[in-house]
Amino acid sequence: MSSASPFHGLSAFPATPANIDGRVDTEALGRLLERLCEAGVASIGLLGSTGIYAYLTREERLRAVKAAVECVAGRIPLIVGAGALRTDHAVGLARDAEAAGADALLLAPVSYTPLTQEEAYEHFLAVAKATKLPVCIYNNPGTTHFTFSRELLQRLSDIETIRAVKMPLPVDGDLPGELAALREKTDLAIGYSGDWGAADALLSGADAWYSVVGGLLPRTTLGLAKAAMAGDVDGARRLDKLFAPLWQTFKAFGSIRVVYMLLEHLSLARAELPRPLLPLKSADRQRVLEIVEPLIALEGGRKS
């Protein structure tokens, strides 16, 4: 499943653990990730959505990147979120990356006034000019405001070192049509976020899937990935029936407060949500919690 390439296969997308002052729980996030390494996901994607990028600050996304890099130790390729309101301040995390050691940048058009396309390109032209690292265009329009055009995709894939995308689920359900339109625009490696969707769009020929749940159960979701990745439809449907009702939690009540929560029942870390998110209520996570279980069962009868 690995890759030579950060941008192929499973990337499985971690929690960082934190105080409710924002303070990275470094030893934390090491036992995180030293779960990912074991289980052999293709990459790591550090600082995330999941990852609360937008919530921390650039000293203690640093203090995350270098604790992870220490963990991570070259065994699996790191990417780092880089994402920032301003270019200046984007351009720097960066080069914090780099310079930490992390493999490659996942880079989301942050905004509060909406972005241009024209923008949206010189943000990126600027963030890529300033590292050597290669770096996946971040696609998320329900956090960002922003959704790029094919044109824009196509102006940004002629950069040298953008080398991927990270796309949303297409609202239209046409996986092999707009991956067919992708590559005649652009030669991006295209990966999925939405991981309801997954299964669909690994089946249907994308080169990526960068998951909340990897973050959370690689090895499970590691079988689903290397089930679809292979052409296995029937073992590809089986897995993601089995995840579906957790599917529909995320759905309901946003991934990062169903992760959060699971992070503490599975005592693998104490993190607090960033205000202004709350926590689950009470039916919500014993909802949530016996959904859940018979995927923390196949998780622990999995052998790497």
Given for the second form:
2 protein chains.
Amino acid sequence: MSSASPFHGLSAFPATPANIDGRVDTEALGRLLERLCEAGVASIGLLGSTGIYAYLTREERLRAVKAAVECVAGRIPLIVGAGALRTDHAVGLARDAEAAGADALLLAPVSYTPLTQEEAYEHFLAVAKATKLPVCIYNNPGTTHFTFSRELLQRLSDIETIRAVKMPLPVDGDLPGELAALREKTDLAIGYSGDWGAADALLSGADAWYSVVGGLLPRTTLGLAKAAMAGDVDGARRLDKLFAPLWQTFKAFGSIRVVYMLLEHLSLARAELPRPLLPLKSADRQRVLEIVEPLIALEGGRKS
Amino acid sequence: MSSASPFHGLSAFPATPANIDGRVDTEALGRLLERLCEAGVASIGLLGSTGIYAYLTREERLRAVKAAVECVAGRIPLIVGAGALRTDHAVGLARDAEAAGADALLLAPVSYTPLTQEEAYEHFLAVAKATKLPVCIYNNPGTTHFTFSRELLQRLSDIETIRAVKMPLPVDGDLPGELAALREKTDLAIGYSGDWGAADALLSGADAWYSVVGGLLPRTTLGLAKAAMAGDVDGARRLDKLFAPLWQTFKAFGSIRVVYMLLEHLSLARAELPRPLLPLKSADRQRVLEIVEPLIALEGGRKS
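Requested next: the structure of the form predicted in complex with another copy of the chain (the form predicted on its own having been shown above).
What follows is the whole complex; the chain from before opens it.
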């Protein structure tokens, strides 16, 4: 357990290295996490979307959590994704994470049949009640296909252990307006995902950046996060510009496909995307490699 | 095994009665299926969206298939939903269904990370190759969050065992235009779901109606399907009008929530929706019951 807030600053979301059958490589995962600890990120978001939680069995998710706790416990707060289609499964995953020593939960309203606002509320309530861990609401309609109303976020923020929300970038781009509205209605710590908008979000006063690139290039990402949180507009813009071409590939190919190919390029892990997801084609890989080279150099070179 | 085409005429999609923990009540399922056989529907779509396939474990899905084969084998073709988020899971489910005696597969491109067209193609190819069963493509962006391009449907139709597609109603309402375009590009049997548009689809020459209401009120639904397939516009319109208020409740509440409450009302089964899905509230239930009463009377009264 770490006593620092898991919901403030740069939260790095690593991949979960696994083989083609969905068996997690706990050693490789440990290496990824060690790198994040050494860089000094504020928290780790294990088993987020990039961490392929949706594609792993309960057993493999528990193996990943245990390996992560062993690696990072007491050093950096560990947030664990507990999302599942069924409420009882999400409750089980939350209890697994707590028993294994996680510091916090990230909960996505995964859906197949579209959920009503009330159904999402009851789902969150059941999972929140199942453990003592603080919960971050995972709000990402692009993968969960659920849209939170402001009223629902307000109701959820009244549940004692629900402490934070991970927001998608606002469609209208009005970060200050959205932050003001959410702060008026809730007492949640408010963070953003969507790496390309994170500098703006932090400069606008957001509490956290839930970052995919932070799971891969933690030192450089932390530099950007710190500049933006310190209000250093020029410094943040300069780093943001260096990342921009990589983020274009995130948008073009999906960040998960880019991250999994780069794990191998960085000699961090051999990790398979869960099929049906496919590796990038050769020409696209080449494009990503050229784009990422300066960032790798900045990060401190390739491990080998 | 039944030798009739599973992809022509009225395909009835029943609920899968299960308890709150997702344990299938195979006896109650048998009663639902017996009712469909007696009504003489053209095929049964087991473990479709209404059949909560997405919320059941592999073990429970296999129990449901075995119970269904025992009930309907040799009488009516049995189409079994094999959709899963992971390709290897979908392959396993398809093999389970074949080994248990299913006649055909229904395959949905379930997604979390949005899939590319190529990823969906490879997914379908892997599952199609895993068994000898004919496959119907499940095309329903509302639940799977995947949109098939016409080119992808054309490529899929070139895979030998992929024989049919279950389409959502066209957004622009142009059924004849869509049917003509699909028939030009593919040799798939073309059916529609979205009960409220099915009469129009069949009148426009569609091959099949994949029907939620057909799993609940099979005799009346079959009457509508037969009128529409015979080109009896007046007869079809008259029956369609009787169903219309029920279909309004499908649109307002989600057909799955309406169907599960009516199972109990019709004394067919005690069946729980998988949480986080919630039963309708009392006032909404009341509204559905009033609306459905004439249809129940037409169907042949309540069993008790």
